[in-house]
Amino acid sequence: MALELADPRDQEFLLFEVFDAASVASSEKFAAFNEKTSKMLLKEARNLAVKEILPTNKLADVENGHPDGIKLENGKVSVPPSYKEPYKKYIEGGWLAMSDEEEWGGQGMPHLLAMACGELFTGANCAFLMYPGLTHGAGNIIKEFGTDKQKATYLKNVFTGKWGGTMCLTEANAGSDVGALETVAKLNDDGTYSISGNKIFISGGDSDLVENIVHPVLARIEGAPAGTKGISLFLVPKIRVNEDGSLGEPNDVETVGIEEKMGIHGNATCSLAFGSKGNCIGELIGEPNKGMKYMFLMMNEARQGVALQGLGFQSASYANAVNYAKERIQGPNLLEAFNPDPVKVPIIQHPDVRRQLLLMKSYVDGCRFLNYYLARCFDLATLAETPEEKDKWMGLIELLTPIAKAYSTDKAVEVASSGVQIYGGYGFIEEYPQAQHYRDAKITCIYEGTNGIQSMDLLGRKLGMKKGKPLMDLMGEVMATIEKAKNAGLTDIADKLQAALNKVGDCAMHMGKTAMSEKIMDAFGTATIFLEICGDLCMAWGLAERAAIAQQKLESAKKKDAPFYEGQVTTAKFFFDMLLPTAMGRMDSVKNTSAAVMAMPEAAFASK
């Protein structure tokens, strides 16, 4: 059975019918990306993903030390051999820096189109895409905060994939609590810094895909304040770079271990020692003690990237499940159960299998809408003609980033689990693709800020940001969809979406007040459920928007397109009939703000 990725028809529906991606081509910045060109690029991305990257996913899914997996020998990491040719084609095509300026090796592509291409790549092999993905994040830090000399030295090498990049935050005693880090930077006479410390869980911390790796490293300058206020950011290359841009001698950066993980086996998750020989040199990025501010640029990009990873796992698992359900013959149709000689049918005819597929499709379609909407906000912010307009779109990005990261990844695990279930016993067998999607997806709920941290960010920072204006802007976007659904004749969906919007608004006001009262701990004990209902609202909004547009298209649709549009409306009705009522119940639980979480005695959680 051929493995599958995101549905091309659905991608084009979102791009050109829901979000009108081609409209940005009227601007000077994106003039080259009309609908014809965009479709051509999307087709090229799919070809690369399916023909070159997807076959490596299973090959690299092995434990460390296997001939086809990650190896660490003499302090050097080698990646799966199958990665070499796809990586070469990936960077030759300019896919690493799709939305960046051409002068630095980018394509200048709209973020929305890049998002669609990225879904294909990460759905094909998430572990592989983490190498260029983190490289881009490191490059973005240099672009935003580096000196002209740092940009000239590093940026094009990074954005073209000639050199790699990482994100070095985590330490053994400073996981989510970054302020507790122990890595130290000592100022040298020439203005550079001597770096000493150890970092763990560094994705793509070393590889033989590239000739050099640039590490953005968080460290504390000697004498700097404690906590996050005293953290600075340094650029530490694996191999030092000479004044003329050529590579010099190795820096004192050593890979001392690679982790054996539950999933994403094809990515080298390294433990790195900086300055173990006393000779690690780094350059300060920006100003001292502002490292966390700078790193959050990369962190927010990474969180949006992880949301995309969640979508990639969902769409790949769902596509595989649909094909399997259409081909797997087992049991008679329920209506023929009492026939003495019933004909066995594909399992997609069985009601509970169809229910599971519709559940998967609801979340895939909803999360694709949410992730693509985020990308569209970036494009609208880029093209904004007034500061107020730009502020609106950037505020929506801030508000929706923790929701997209946490919800897309939580649902990735749920959808991947259903993907295993559709295959039955074969889903549990490693010969088939679904088990790997299930294992690989779980890390997305953990790294780049656990989903619990995303809920704290939403409640503690984003909810009241700018006096609640981003939340009001989001509610305005949902209201526009409600009107669109009414105009399309989908009054039942419109009414239910209105009720959900009102209830989430009430929950937001309640949570905001409670988080500022003596019940603050109880509020944060409910924060994850609050984020989940915000995600549920986004799913309802996205599916209603899809259905309203599809309903209007049905009036003049060609025969071959009618089933697709009908499917959009039916998927929305399924969500509003069967899943939204459960979400409405969760909204009630949020308003309860139970004290049980904090009231539970610690000794009562387990007995010795």
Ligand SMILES: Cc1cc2nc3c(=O)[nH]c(=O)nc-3n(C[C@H](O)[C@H](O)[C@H](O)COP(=O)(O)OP(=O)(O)OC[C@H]3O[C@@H](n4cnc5c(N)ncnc54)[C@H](O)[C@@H]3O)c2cc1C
Second form
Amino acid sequence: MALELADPRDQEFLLFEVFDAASVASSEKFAAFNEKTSKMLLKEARNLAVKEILPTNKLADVENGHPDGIKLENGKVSVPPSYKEPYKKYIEGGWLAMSDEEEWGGQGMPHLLAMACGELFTGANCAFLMYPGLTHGAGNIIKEFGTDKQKATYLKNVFTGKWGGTMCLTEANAGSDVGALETVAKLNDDGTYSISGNKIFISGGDSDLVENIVHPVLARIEGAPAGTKGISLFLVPKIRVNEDGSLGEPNDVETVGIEEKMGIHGNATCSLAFGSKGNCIGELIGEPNKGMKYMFLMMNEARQGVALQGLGFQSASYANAVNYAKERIQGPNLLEAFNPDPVKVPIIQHPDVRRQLLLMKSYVDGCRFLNYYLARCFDLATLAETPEEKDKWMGLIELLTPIAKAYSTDKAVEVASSGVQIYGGYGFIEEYPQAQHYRDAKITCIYEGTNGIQSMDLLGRKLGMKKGKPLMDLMGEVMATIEKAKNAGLTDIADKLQAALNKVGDCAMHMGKTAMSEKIMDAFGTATIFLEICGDLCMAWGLAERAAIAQQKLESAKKKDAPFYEGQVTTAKFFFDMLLPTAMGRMDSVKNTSAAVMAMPEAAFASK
Ligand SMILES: Cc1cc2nc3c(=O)[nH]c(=O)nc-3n(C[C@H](O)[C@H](O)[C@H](O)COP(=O)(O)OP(=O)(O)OC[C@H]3O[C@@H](n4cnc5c(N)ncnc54)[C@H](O)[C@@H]3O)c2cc1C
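Structure of the form predicted together with this ligand, please, following the form predicted on its own?
Next comes the full complex, and the chain you just saw is listed first.
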């Protein structure tokens, strides 16, 4: 049977054999989510993803006659028509707010289970999932920082997907440097604010999927300090909401353009003009000038969402590649080279194709481990009994978020590229699914803080936070896996993981010191490679953990389960034999912290 999206056996392995989801279900909070219910929900999510959402992925790439699958007519955006029905089913199923409280329309699920369901949805069609995904992000802002009145007005409508939501940060001259934004907010007599300014690249900035859209907008109150210190956060509805909660007058928010993009054509990337007629009303969220602080708090979720998108692309591309490699007949098996009339075989028998499949599987499995681990940290933080315990899990989330975001998305492009390669010429042809994954995946390295910005966050903020405790905690987690691998008899893997851990530890010390010395620019010139080796270590850790558990299960495994467990051990061996050595070389390059990056004269980058 063909594999579709994430491997269901592997999802269950991670949930119930690696991360012991059952222990979370033994708490009062998550008691409804025992193994049986969780498996049922995962199956429901898969059905919706495969049967309803996946078929729209290719369709929406070109629907509506616009190269971006989106139509803008008379200031109104129409999304690909094929999205309407799946969106209805998605929100009716309560999938938009899987882990949120029931009082606001959520399902109250553990984050780990929600992560597994989310991988299926976003893997089926990332551009589609961005509508409810951003809506959830906007809802979370209201939940965390909104007043009771704001919650009562907006939250349930947003978490049930009746209304949509966005994130409005970017402006033409304020991308990575959000503090440069020019959108202005002027206090009115009634306590509301008049907003004026232009935002660009706003995902789901308008759509006809929902009755109303709530825009969290970053703007500067007149007279506020320059830079990030003077930024406030506002709720700006597309249609104003009356006191009784009914919809009132349209607000002065206009979609003035939609972008034609390289990928994610099914998502409306809008230029929005706020207050071009002088009549855009917004409400302040929280306190003035604390907008960036609030946004930072929300960024973990948004960045984890993008990391999950990276994983979704990887698993979808891998599933296609495996299916194709089993079906595509091309050439004889190498061992039949001297046979004058050899049988032609499926390409999965060719060593180089198997190498690529294993490379893809290593990253898919490793990134799935990393992303699910993060979700598990959330659950453990939620259930923590002491502040110290909660701090530990929250610290790990902070540390691992930039790594998960940048590494999962960079690897998404690499994995999707291998996915194209395995299809040969057909990979380059749009009739087949791989080209779209490759095009679509690239944006995940750019938005929600480019991957370069993630590496700066890791080096500049996360590495030394809380006197390095999160890093020490991470090392402790890896050490525990090393012990497990030893106990399972996987000594080679245990030794290599120990060597990688030691090297990354040395690199972290070195980078921390260099970033605080006169060589700070050299350190930041190496930050991306440092993040990459941290990601490599996480892959090694995850694959070793999987292998150690699988190795022990193999002894008593039923015949039907044995190949899965063997596959876990073999994938780890492949990674440790063939991919980790190059990562160890990169670790050496981090310790070199080359001065060449900054020594290069600007005039020498090109002779003209
Ligand atoms: C399809 C799409 C959807 C988007 N959706 C949204 C959305 O919903 N909401 C929203 O607000 N924004 C959105 N964005 C905007 C996105 O977040 C920005 O494009 C991104 O943050 C980068 O900003 P920029 O394009 O201005 O690039 P720049 O900031 O100009 O960056 C250009 C390059 O310089 C590097 N760079 C910049 N500053 C530094 C620095 N200090 N140190 C090191 N390197 C640096 C960057 O890493 C990048 O490689 C979207 C963009 C796209 C294309």
